[in-house]
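Below you'll find only one chain, the form predicted on its own, shown as structure tokens.
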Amino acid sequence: MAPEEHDMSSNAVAQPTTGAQDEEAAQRIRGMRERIDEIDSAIIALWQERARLSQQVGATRVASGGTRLVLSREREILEKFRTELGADGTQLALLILRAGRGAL
């Protein structure tokens, strides 16, 4: 096999690419990317969370005889992420609200 060609059969695991030319710049790009990888870990989990208790809020309010919505608290909730995150921002929140109360 020449020096160029990979043995696929190996049981090496591939490394994925960082796109950088320079192992330095490489390993910096490794190194943020392992944050971003946690990150992403923590905004799932957070994620998860924050629709267990949305579906919990909205139980125990229909439970008690109350409506299956408080429009007032969803307007409050998509006004705070449009002001700290732009119209991005909106599109999240509006995310956020149908995985904790369903489609509407």
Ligand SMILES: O=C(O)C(=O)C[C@]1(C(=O)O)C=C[C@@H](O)C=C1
Second form
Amino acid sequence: MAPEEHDMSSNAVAQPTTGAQDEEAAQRIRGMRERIDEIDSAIIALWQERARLSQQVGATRVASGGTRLVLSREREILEKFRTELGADGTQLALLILRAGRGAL
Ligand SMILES: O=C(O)C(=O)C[C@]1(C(=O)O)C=C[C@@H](O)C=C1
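For comparison with the form predicted on its own, produce the structure of the form predicted together with the named molecule.
Following is the full complex, with the preceding chain placed first.
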């Protein structure tokens, strides 16, 4: 079979390597990766839900004649993330805010 062809003769799905040097470590890594995958899916779903809500808040405020942004609220959120997560928290909060209200 040519290198770019896929073997469809089995139902086995190719799995990424664990990088471990023995089967017991490989099993433990696979177990932990299952939970990591669940956490990543939850983060993605929460990210999307938050962005939708943020857009709805903005649209509700603008429709009422208010401003698109409330910077005091953004500062509060940035401070919470910085307190809990340090400097990376600030960067994360900036990305989260941008996902909702768009770029400044
Ligand atoms: O809480 C609000 O008033 C929002 O509009 C939501 C949000 C946010 O994503 O958290 C977005 C824009 C505002 O400047 C402040 C906060």
